[in-house]
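Next comes just one chain, in structure tokens: the form predicted alone.
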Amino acid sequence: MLDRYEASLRGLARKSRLRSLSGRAGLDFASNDYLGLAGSKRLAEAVATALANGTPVGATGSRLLRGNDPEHEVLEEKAASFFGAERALFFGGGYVANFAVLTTLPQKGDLVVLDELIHASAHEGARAGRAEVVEARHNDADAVDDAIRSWRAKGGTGRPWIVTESLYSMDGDRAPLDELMAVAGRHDAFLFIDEAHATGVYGHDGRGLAHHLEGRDNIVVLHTCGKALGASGALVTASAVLCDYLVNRCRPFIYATAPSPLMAVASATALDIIADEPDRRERLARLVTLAGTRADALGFKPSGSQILPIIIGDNGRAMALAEALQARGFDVRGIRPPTVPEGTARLRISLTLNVGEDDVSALFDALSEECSR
């Protein structure tokens, strides 16, 4: 009854790919509390005193039913404000907030065009959804524009949906926001920005990479809080218009348990933090800038953001030289296909501010050691 589920594990370990789960140790180069949040006494106080207040832990319901609480709505009336949208709606995480955009909002006759690059979640979303999919060359405007254009030639008569990560999770290079823009505007496009690695990060008061487009009718833009906010869940930022819809006819929002609401309290309290904290981002700007010097002088190339790829091509080398690191007590992890492309395995070196700056520069000379043998 196993042996095609056992069969497949051992494929999976020939090619080096096989994947098990390891608990936290060492020093953190590999989670997204970018801002170091997620241990914060700000955010810890906050929700101990909503729990003292008589919040509840869970929300025991749908948002339709009787999990929709008040943290809830003061979540979504501060991130609406605070992104520069008309409105707001949490969900419990960014990968179901993709799914549920994807799968309700581009209609039967619409087209969506992918980054090739874009997260898993996208993709899913895409395909399990209404409209036609296609995707588009990394980070290539024109690809997306002949993609349009090849498809209203075509006969396609519905709206297109163009979707992008504002930083891409596993290269750490920005997406082209103001050219996409222009493309959508040609075409009387829709343009979906996954935010999840710039939201807290970038832009004014850590507002994300699309805070200048947002608030406009054709912009739908996702921002995570279990990132550089510390918490869990997501936001999906909106015209109110869109934001009824998905309220109406998404089933992942509709059929969902609420999210909790102490992380609900716990993302409106880090909105407050990186608003009045810019040292935060200030200090991972430094970090940045000395891994970005130490990868080149190694002959990687730096990203210029807090996600750096150490690319190494062969999986097991990969794997190999992530083992060597987190048995010096660095905390990195290799990435292999099909998360990324065929022979672009990888370290994925994150940078927090649960590092400092002699810990970056060690990290560096471990890897030089290792890359050596």
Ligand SMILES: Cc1ncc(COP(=O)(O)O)c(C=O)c1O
Given for the second form:
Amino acid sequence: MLDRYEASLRGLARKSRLRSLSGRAGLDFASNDYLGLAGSKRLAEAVATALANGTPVGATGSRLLRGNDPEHEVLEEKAASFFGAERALFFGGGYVANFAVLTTLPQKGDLVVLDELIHASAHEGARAGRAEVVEARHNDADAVDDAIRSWRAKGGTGRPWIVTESLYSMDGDRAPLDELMAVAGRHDAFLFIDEAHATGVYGHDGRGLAHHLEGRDNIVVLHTCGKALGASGALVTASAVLCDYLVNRCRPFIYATAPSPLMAVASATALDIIADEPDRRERLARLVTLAGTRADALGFKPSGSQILPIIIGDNGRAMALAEALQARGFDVRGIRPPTVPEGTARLRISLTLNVGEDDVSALFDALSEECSR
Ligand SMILES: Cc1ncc(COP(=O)(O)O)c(C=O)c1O
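What would you give as the form predicted together with this ligand, now that the form predicted alone is on the page?
The next block holds the full complex; its first chain is the one shown before.
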């Protein structure tokens, strides 16, 4: 009964692609807790106070039934105003929110154009949705334009949806948002921007790289709460009409227990911290500059962001390097296909305020030694 699963696991092991769960050990060069908020006193105190004042741990039902707590509404109002959108809707996580948006908003007859390196959750949502789906070359607005033109030429009559991350999770590079916006404008298209790795870190006061675009009718944005915000969940920001539509039509929103109201409190507090404590972004920026300089000196291209991929290529070699660094006390993880394209296995160095400049220097000293072995 279990043979085919065992065979599949053996196949993964042969390709150095077998994964297993491991604990948290060593200096944090692996999490997405970019601003160090997950363990911050202010976040912990806000949650403890809410709990002491009677906020329930669980929402106890769907938002459409008894699960709609004031904490959810407070967060959504704060998020809409913080990000500059008409409305916001809180989901249990970014994966489900991407899936929810892409299975609900693009309609039959529409076209979804995905960046080829878009997160797995967007792929899953687009594939499970009703619209036709095509992929366009990474960060290539002309390729998106071409995809829409050729779909129209073949008789496509619905509306195009352009789907991009603003800061790519495995490469740390930025999308050409203004060029994509221009393409969207030319084709009366929606632009759906996943800000998972930019929210809290980039844009005016950490409002994201798409902050200047939010509030327009054709813009839908995803802000995850489990990365720089240090909590969990995700906020979809969009027009009131699209949020109302999601409340009425989005099955992952309707048929699910609402996220914990305590996470709504944590996420709302994180937005306050992000606005009040700009020095966190400044400290992170200094780590990014230092790591970029050190990576460059070793012949690895700096990404210019807190996500710094050290591309190794071979799966086994990338995992061996990650293990060697872990053994020296640095929690650096290797990332292999299918998460990244074949032949681009890498170390994904993630910079967070959970480490300091000395730690970054020590990591690159160790990396230099391990690479020359
Ligand atoms: C770009 C991107 N979008 C969405 C998600 C999913 O978000 P969450 O972890 O909140 O489910 C991730 C998580 O890794 C991500 O990197």
